[in-house]
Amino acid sequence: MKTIEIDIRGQICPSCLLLVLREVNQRHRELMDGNLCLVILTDNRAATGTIPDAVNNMGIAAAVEKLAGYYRIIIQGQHD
């Protein structure tokens, strides 16, 4: 599986939400077969609320991690 990292540290809502979205979207397919992890570097606590909410309403799993001074949002594969 190919892993993407996408560091939107310093980026406020909803700049964060579009970045991420537009990368969904053109990798959309690869995500839903599974053959794509996008993992989102973030330091902005409204996107580890807004980026899975919105990737869940795709049909798309999402799950967030806190680490040392910002999130991990790791999204990949389809959502039950």
Given for the second form:
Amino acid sequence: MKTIEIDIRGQICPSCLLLVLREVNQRHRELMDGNLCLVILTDNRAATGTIPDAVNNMGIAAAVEKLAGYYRIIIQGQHD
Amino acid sequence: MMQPCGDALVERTGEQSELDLLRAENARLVEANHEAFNYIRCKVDSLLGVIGTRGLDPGELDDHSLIEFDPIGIVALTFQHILENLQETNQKLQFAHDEIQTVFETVGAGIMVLDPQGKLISYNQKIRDLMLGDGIDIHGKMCRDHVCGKNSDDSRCAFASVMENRREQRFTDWNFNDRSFDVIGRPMFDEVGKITHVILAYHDVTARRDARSALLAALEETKETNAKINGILRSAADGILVTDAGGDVVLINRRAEELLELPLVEPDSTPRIERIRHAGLVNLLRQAPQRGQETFSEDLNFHLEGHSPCLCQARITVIRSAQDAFNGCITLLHDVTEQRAIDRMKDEFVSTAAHELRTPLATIIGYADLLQMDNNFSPEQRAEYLQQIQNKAERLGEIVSDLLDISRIESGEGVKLNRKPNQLEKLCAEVVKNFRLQAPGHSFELDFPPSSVATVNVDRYAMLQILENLLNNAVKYSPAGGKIRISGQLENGCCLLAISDQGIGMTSEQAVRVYDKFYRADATNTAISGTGLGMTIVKHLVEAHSGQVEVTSSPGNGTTVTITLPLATGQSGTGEPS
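Having seen the form predicted alone, I'd like the form predicted in complex with the partner chain now, please.
Entire complex below, previous chain first.
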């Protein structure tokens, strides 16, 4: 599976949400089919709520991991 | 980049220079651009609000970048994906709903959905079939008015129980309309934990209940039958022992317990054949599989503490499966002590009878040969020989009569009596007269005081047979010169006749058995002839006269046989006629 990592640390919502949505829109089919994993690195706490909610509504699964000083949001596969 | 539009053109006035005109147009354009960007930002913020995030900060994205980034396009495409996802989800939900509806209608259990007040929201076909019947609609009605409270005599309410306990409840054998159900009630909660629905599932277990009742009845019947069979087996006179292939005792009755001295029927234990205290039987059981006989028997001696030894025939039948595998043994222990004793006595009788018949026959043949071979005998000699032949022939006749008598008695024919008033004293005198001639070596004493003279209702020939048998025994078992006393007395309305000798006497064990057929107290003494039937015939004949016989004896001190006979009607029993 292909993995694309996007580092948007330093950016705040909603621009980081729009950035991620743009990427998800462009690669929607690949993500739905499970052929691509999108890894988002962000230090904006609000984004850990808005990004998963938005991509879940689009039918794509998202998981958040807390790392040292930032978050990793993993977007891949279909959301149940 | 925003482009100038027609609205930005400014009409020239007389005093305005070209530069002023351009400046005014530029100001107008800047204002128009500013309004356009505000409009875009306003729309973007509205769209972002819809997807749950705050508005776009102008410091975060300048006007130029706003146009380049195209957030409206991004959000619009996102909405399109969300819409597609919603459509797909709706399709799945519809499919799931159809699936649930199909299950709801076709499942084997009756299902009802109630609201928290107990009002029926929905129910399936099975509920209609089991509880409602055709054409009855109870949607929106209270469950308790149409189900529990109407046709059920069961006070348990699954709905109330679920509402009270707020968790799944199960009732077994809930009764409705003579049917039985297992009921499962389960609550459904909303996001704040409030019960929104109660699902009740009714599983019809009437067939199971009926089957269980039938099974219990059959079990009870089986227990009763088993108890009866056990009762029969346990009280059977023969010992019964059943063992399996592994050597466990699987069935044993009371008689076998006694014979084998096995502390059986111990709770929670299965006795094994090793515990049977009879080595002979244990060996037979162990050899049974290899004997090659399906049934075999052997006589075994049993010496039980506190009991007389007994002889039992162990009849063992091998149990085999359909595949001919050894499955165990059934052993019957039949007490043959008496039977074997009778067999022995019969053997002895055959021997004795042969001897008894041969002796007079030998005499008859001897004298007959003598008379045929020699004609020179004097008339007196011939008369004596003929008399001997007649005596022995009469003896043979007596033996045959005894045998016929005992055969008649044994066959249940009984004794036919021709009872007439007779005086015992006279009958005794008549018999003694003959014995004095036959046994001159013995002395006979008749003792009938006047007070004993009485009349008894007896068959004369039967009475003579009784007296002859008793005097015969007295003569045979007492030495020459011995005195034989025949006495009579009256007592309690009966006549007592006693015949005493001074002979060899008997032990008490022998005296008890003296009435047994073919029994001879001293069978080893072949010098004393006899068939062993005399006392048996005496007892039968006396009892046929409603009398009794009693034997008193001890070794070396002689024997007294007392016969008690009821007096004839009208006799007082004191010796004086009434």
